[in-house]
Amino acid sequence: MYNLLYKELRLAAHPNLFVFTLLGALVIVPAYPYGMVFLFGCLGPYITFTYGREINDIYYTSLLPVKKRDVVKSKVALVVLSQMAQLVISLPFALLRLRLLPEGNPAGIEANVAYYGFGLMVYTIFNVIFLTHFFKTGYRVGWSFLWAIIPATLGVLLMEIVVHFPQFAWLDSVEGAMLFRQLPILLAGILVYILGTAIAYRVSTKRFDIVDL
């Protein structure tokens, strides 16, 4: 498994997928919609399955001494990689913005803890619909995308426009009260996002075993 990763890094994936994963450093942005920054880790994984396509890696990975499903494995664990990655490159922008500019984020949610949590649902949404349809075929890359995106965006959506209302004024906080509060959100995106990629795993293997290459 650790050389098809080595693979995925070093042949497959296309340098823009490096490029949006560092773009986690953007919660450091005055007055931005931070929601931005998971579909971001969303386009950075469509970009190396377009680009998987046109150079033919599902096909040259699958006439490697390996099993079906660790093709799948490894294309899971490189967007997993990549996902991960841009959330502990923002981690640290996210706690120096708290000094730079403690005023607050004007333009929607405080990166929080509750702003982790939703991003990993995002995610979450993003990776079931979007792997689990491309791997029916190995190829249809735009569709899946499209199919994944628009939910994942609505969900973006619902996160930066639900701090506005008073009520929710609680997930837009960076006090440490409302932090704790804000632990169940983050719990729950951690459980969803375990839960929703080993699901995703499961059913693009099963779809992608039945593929005529």
Contents of the next structure:
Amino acid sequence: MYNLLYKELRLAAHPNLFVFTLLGALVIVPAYPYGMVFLFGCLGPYITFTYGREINDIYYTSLLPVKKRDVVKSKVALVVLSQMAQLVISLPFALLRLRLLPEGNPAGIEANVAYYGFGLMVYTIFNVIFLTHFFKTGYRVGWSFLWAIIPATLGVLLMEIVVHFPQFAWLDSVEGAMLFRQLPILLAGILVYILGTAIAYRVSTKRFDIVDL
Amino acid sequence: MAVLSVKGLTKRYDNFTLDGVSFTLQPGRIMGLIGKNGAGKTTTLKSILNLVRADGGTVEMFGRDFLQNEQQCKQELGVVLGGIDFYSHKRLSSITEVTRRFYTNWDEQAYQKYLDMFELVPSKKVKELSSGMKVKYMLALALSHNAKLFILDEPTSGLDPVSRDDLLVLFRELVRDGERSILYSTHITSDLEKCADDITYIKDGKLVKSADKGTFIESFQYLRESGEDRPLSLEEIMIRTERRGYDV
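Right, and the form predicted together with the partner chain of this protein, after the form predicted alone?
So here's everything in the complex, that chain up top.
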């Protein structure tokens, strides 16, 4: 597993994957729709998968002493690593903005507990559709991305819009009590992400197993 | 024990079927897999390697079922897919650094030896290598993990005559000690006249014949036309077997 991930990072990952992962820091921008961060977390894997097709990465991996399903494992691990790294990178900036910009984000949701819960759900929507669609063929990246990014974007829009309604104002808060109230959304996000990624992996391996390279 | 034993390999596409191909490769031998473009050579090799999922048949490598023992078999396998560039913007040193981690038998000293022998510069990027050097790099990797079977798909296609001859000499050297074997697809039959021990001929997805080179050539001498007294070459055998008429 470690070797597969090392191969992904050293040979298969497009430089933009690292750039988009670093964009977790965008939550320090005073007024910005922070939901964009999650879409960047989807864009990075898309560019890397496209790049992987051009450099024949799947072919090379398949010829190494690994099972065919390890090709899927390798890619899923890279996507999860980049998205989790993006969230971890964003955390100190989310804390920093509480001190530097206490007046809040006028453009959309705050980088609060609910935000991270929604973000994990957005990632899950993208991963499940993108990965399972891509591994039907091992090369159709563009369509897979299109099918996945539309519902993921709708999810982000929903999150950004809903916080403008007074009855959902608690979702936009960074006060202690409200953050506690948001906790179930984060827990639901974590659960959905774990389950969704596991399903995406299982379905993708089944599909990729019968793909002719 | 055979290094590679393929039995009844079948793969069905909408407009093409690889139909029950069988052959056996013994240690220390070079087998040429011949056939015209589209005959099924690459499908055969990809089916053997599980890159393409076969609809029927079995592949035994080093006496083990390949599908059941894919990882172990690949530890002793070297593959060169001609015309496919891997990681063209990466340096050889980066690719090697990743690749060596996957092989339990990786021999760094041997790798350095083959780099020198093939005049490969680790700091060069794949895109900076000629086609012949790319093949040599893949061979260097395979030799460094002590591969016993080399599966090469059109490794000499597109190379100039000097580079081709250079590789053919190298192939003969590889099998000289009797421990390594090569299965090598090509439509350049003159290459096989120089270096192959066995020939497997596929036509329209079906096995025509698989035998040692002498027996193979002998079995097609019935194709000689009246007045011809010299033996037919592999190229003539292929052309006469494949020739068809046009009623325009």
